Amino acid sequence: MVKRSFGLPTRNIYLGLACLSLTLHLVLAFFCLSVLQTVCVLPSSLSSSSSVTGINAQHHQPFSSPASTSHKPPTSSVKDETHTVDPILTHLKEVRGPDALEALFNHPLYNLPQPELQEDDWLLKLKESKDVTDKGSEEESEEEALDDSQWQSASQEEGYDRATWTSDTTTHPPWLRFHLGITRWELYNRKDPTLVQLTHYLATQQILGAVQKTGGTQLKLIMSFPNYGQALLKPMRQSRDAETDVNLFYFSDFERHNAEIAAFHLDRILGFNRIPPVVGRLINVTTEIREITTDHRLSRTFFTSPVGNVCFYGQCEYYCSTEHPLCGRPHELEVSLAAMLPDLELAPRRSWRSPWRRAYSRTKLAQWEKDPVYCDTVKQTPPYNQGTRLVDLIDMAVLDYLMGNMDRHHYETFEKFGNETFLLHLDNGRGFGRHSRDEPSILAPLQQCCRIRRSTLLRLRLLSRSGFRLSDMMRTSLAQDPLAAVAPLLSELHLSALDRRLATVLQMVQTCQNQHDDVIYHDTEGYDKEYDQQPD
């Protein structure tokens, strides 16, 4: 057998042919992939129409409101009698992040026309010089005029600002502008820049005083600031992800600082605007409470834990003991700070016992838990027999159900406005305790009365859609709070529970509509019916 041997030039030729073949195969493969990718991309017309069947359209242009552009959003050629597509919603549904929250608040449902405000529709009013009447000598009148038109602080000690406030609102601190902006119909105007200034003020201002708030079952502090503003403090007692023990009754549950913050954001996203602004903050329990407090009941409860953390517990009905201390790490403590409402001497409030108040007993049931037609009695009882009080209460029940708050025994209104006004959604610290269990009894007012505002229902439907999903809006809104830099204020499990509970509310309304005719309270007269859609 003859052994064949190849020379060097021959081997080089074979190697070159192999490399060329491999290169051609790679080029062919890349070409095929690019063709397939192009085929798989839907044309814009098909992409827009797919919104009816649940396919999300990809919009690459930035959001612009209908008022600022003549572009008409794409509409589907497929007509469905059950689902009416909101053209503005279709145009906005792919906006994400902070822009999505802005787009939500720009939606017509969040900009419904309000009744024209009359003089008596403002909670507080500054007296001006022209309002002063003659009550004595000319000199006395001039003195009263000066007193009514300007207020000058007399305190120069203890760190308080030396400021002059006049009838010009630009001289007022944010907390005073907030008070002066309260009307018969809402606690604040969402578009008012005072809201942003107030939350920034609560999160950054120097704290000059800290005393215990009287009343209530758990520890709360009133904090004072240099420009005479005050805030209500609720401290962090447990980790944000900790669920309430299933064996713990609602009336002995911990209050949570992050629940107060999240409740404010949820109330705003629902379009209610009935919870005072709340913001999270890290405080130093030594320098910002212990060293400045004049409350001896509070100061006596401070101690240093075995690991060197500064702790205190105050005096209250629940959880104020050495077994339930509030401890810094070693000095820093997370808290919520809520803007205080006007003093009761200036703006008295009336407390109302909720018709659906729980028995606050380990064995007894409330009347509404035993009587399925309990709402018929409520509807015949003032003030629920006329006006909006009943649907106001149902708004509050929806808010409480979404955050799992069972502790709504009373609510308040401003006395000045009588029965024609909104309800204050105060004290929400027992919300967001459990994400794994929904409490259907919170929705008893809706289930038994089968009544709901049209504007509330439409906003709930809007928040059930993919472009404005409630969990996404809450995640985006809560990310603006200072404590979000430490950790998310609500876990993903709590956020997903919001979507689940929202679907339950909408299903309950649908059940009511299948059984009754007079379910919707029409408060949106003149609003285009094309937005009155069912959820996707």
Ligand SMILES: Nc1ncnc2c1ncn2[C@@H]1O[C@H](COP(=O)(O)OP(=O)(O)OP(=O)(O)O)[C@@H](O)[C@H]1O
Second form
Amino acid sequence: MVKRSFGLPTRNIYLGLACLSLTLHLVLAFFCLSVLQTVCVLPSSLSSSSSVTGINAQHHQPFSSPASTSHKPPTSSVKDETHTVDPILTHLKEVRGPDALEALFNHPLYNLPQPELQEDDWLLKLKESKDVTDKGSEEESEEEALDDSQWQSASQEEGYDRATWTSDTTTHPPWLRFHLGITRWELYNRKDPTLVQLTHYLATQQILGAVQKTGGTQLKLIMSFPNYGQALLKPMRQSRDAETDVNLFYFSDFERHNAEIAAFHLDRILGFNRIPPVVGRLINVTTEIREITTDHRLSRTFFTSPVGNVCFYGQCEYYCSTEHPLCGRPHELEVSLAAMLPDLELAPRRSWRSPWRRAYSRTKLAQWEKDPVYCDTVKQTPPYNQGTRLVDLIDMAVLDYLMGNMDRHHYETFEKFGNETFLLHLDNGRGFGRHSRDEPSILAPLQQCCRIRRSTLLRLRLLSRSGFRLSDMMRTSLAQDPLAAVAPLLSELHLSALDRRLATVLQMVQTCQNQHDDVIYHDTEGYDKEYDQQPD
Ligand SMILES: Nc1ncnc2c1ncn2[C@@H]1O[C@H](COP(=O)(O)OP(=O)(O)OP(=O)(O)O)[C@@H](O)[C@H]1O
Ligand SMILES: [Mn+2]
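Beyond the form predicted alone, can we have the form predicted in complex with the named molecule?
Time for the whole complex; same chain goes first.
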């Protein structure tokens, strides 16, 4: 009786619940399809990339975990009040992982129109074959010209390939294609497949030679490959998580191999393309240095440590002693390998002292640290008084601030291009030393000059948005490096420091704009319409 008297109402309740559940499912399915299409469909490669990087998602949207991102919208993008007013966001797609990096690089701000390249905008050029045979012609003496005959070694050195390159670029090894692709405006074209081939080449080619590089203060080696490519090696000296001792001056800090690697990725993500490609590699110090080196100053410094690891220290000014050994485990050592720039004889470079160079002294201050209107003087001094040199320097200060590099005493340019060219951002080994502290003085050029390229500013803003967040882009980009399989190239603490520092840069530009009129250097003509509503 009791059962029967409750039967009908219970059935109605069940029916009602079923209808409600069906409606909810339909609404959910509709929402998922229409609004979250890009989030729901995750690229198949994600799970593999996450296992390689071993990402700890404590502080970030875990792009590596499809389950956790696929059914709810990222909260920060929903909160973003500028979503409907900022045209930049019309290009924003909520994607994660490798696709997000690709989406960033496909954004119009990373594909701004470039002036058409003229013949003298290329650093090197191949000689026409008629020039090679036409001995005595004036063009023969052109320093920047390469001719096929240079590549044919008369005496075949052991292990080296016989060069069979012709003027057909498909016969060229990646390092040569990289050299031939350098222009007045950038070191490499991000979309050129040469870049991927070059990094793969550096990471995998057999090492035939290893000698110390002269010049500079810390140990560096030049490694040679079978088809005459070379790379600049910086070794791992300390664990990735070791923070620079607070009592060490910037000029005493160790150089870090992972800083060289991360700086290349950061520079590329900022859209500069001014750092030679760098990859990480595990090398065998016995077979790939000790047994092949012809450098006696280097080979003399090898020894076996008390626990049986093979170590060496080389000869240089800083940290080349038994107390600072570079040790394999027992043979394997992590290193960074940077693609070498063309030989100085083919493409001479000019070294410029940075106006914001530090004093490199325990006690002295540089002029820019004492004079609040220092930039007024710089602005009137060639080459900073015209062209893009000042804003180029400010781009470099932003890059250095983001990675905490206080060691930018000089920068270089290719002599061929005079003053109208990009700045090479070489030597980044002292970046990424501290994540817990930001060094405001690195931003002095921006703070004192209150000037920035519009394209740089717009890209920085883009990188502060969810979906394109700088830390996420860096994590994804660094996961492509071979050493990411050993451990993430930058710890999460360093990655979040990047976002924090980026916010500081944007805040500084805002403060400048509140006080000055001519903060923006307009370099995005023709694209202004698209960003009309972008506040600057
Ligand atoms: N990828 C490269 N290809 C060719 N030359 C390079 C490359 N990177 C650096 N160099 C050259 O080697 C020199 C020394 O390198 P780097 O600056 O990294 O060493 P360093 O020991 O930090 O020097 P310093 O102590 O003077 O700062 C640079 O000034 C530059 O001219
Ligand atoms: Mn240095």
